[in-house]
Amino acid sequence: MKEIALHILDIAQNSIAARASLIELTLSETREAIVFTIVDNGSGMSAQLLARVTDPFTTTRTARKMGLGIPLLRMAAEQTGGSLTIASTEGVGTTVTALFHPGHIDCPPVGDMAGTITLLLQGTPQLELHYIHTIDNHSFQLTTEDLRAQLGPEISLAEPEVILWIRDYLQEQETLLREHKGMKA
């Protein structure tokens, strides 16, 4: 994958897939540092599992024998010398953490997490989603309780109109990060 915002977007479809009702989602960037970790309430994993979900040839999927996601992370995370740790227990859910080192040559660009948070939104309304994303000192969060509590009840969070006024608040707080910082957006 050539952004963590896509390696970001598999781990919460993991999370979805195992019956998540909440994901948080945290994402800082410093010059030493991009962390970004996932928590969910999912039905988490078995100390089995656990052992050997960083092995391509395990899945939980029936429709294909392999399962890629999580091993790519890995791989990408370390090889900017960044690390992966994920603790999982079953029937509460699992917290996934990637870093990885910006300043090494292989460190894949952030990338849209606009993109990202709003496909998940379309995709799974009901999801309570909590994301803070962090650039040093400066942050901002989204929350779909927030969204639910000025929208009201009756508008769902998956209505076109409502999924692009996302996306363009989260364009924009990530550029208001990013020209904070002095980065590109």
Second form
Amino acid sequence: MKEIALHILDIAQNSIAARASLIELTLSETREAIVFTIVDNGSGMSAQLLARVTDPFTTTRTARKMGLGIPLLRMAAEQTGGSLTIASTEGVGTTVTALFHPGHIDCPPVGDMAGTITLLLQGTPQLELHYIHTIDNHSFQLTTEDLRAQLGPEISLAEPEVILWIRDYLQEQETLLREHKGMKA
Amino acid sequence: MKTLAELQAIRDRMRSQIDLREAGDDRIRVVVGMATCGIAAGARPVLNALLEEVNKRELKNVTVSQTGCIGVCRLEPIVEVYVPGQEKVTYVKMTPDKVASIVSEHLVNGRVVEEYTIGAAE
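Given the form predicted alone above, I would also like to look at the protein as it appears in the form predicted together with the partner chain.
Below, the chain from earlier opens the complete complex, with every other chain and molecule after it.
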């Protein structure tokens, strides 16, 4: 994975596979640390599964007996001197937190968050997503409830015209944030 | 700068053309593999290019969707095209550059782009 945003896209799919109806995604960047947290209200994991979940030979899928998403993220984070922590309660949900040290030469760029959010919504348009991206003391926030309030209940976020508008909107906001022109946090 | 209120204009436009959308069974489905393997190989820009192209050509009979691991990870990004009444076509090692010709040749004109299919790659 060449971007932290791609890890986020990959790991958030686990929440969707766990039938989460709400995902809260926060991404925070400072000179010292890049931290993202994915909180879902999906099915959660038992303590036994949680203990094995960063092992590549642990997976719930049936195509083959490996799952590489979590192990790849753990490796990418630890390579920078960072960490991956996962907390989960069966029937309540799961929280994944990854920390990267941006000063480390192996730290991947944050990358295209607009593309990641767009594809999460395109793939699962009924999902409620709360997204907050903070860079230093500026932040940008988007919730699917705000989108739906404008769009009305009958039009899917996955409609090509709608999702491409959302992507352009996110790209614009992410650029502003990157230039420190976003809202003061 | 865009504001969320612009979605209201999109909503009003879409409500007026809702009946133009073709009904259920004769829709073409385009499915992109978006598991770890697909994402790592570059499926995100491919899916983005598909959405752009389908929207640009106003193909109301085409649905673009995502799926998990298709099973041939080394040939990712993979795009499957389901035209009703025809055999599934699997395009492999996709790039955003290949998307335009698949949309115009296959989805619009009904001609499979053989050189990009799994049959040509294997």
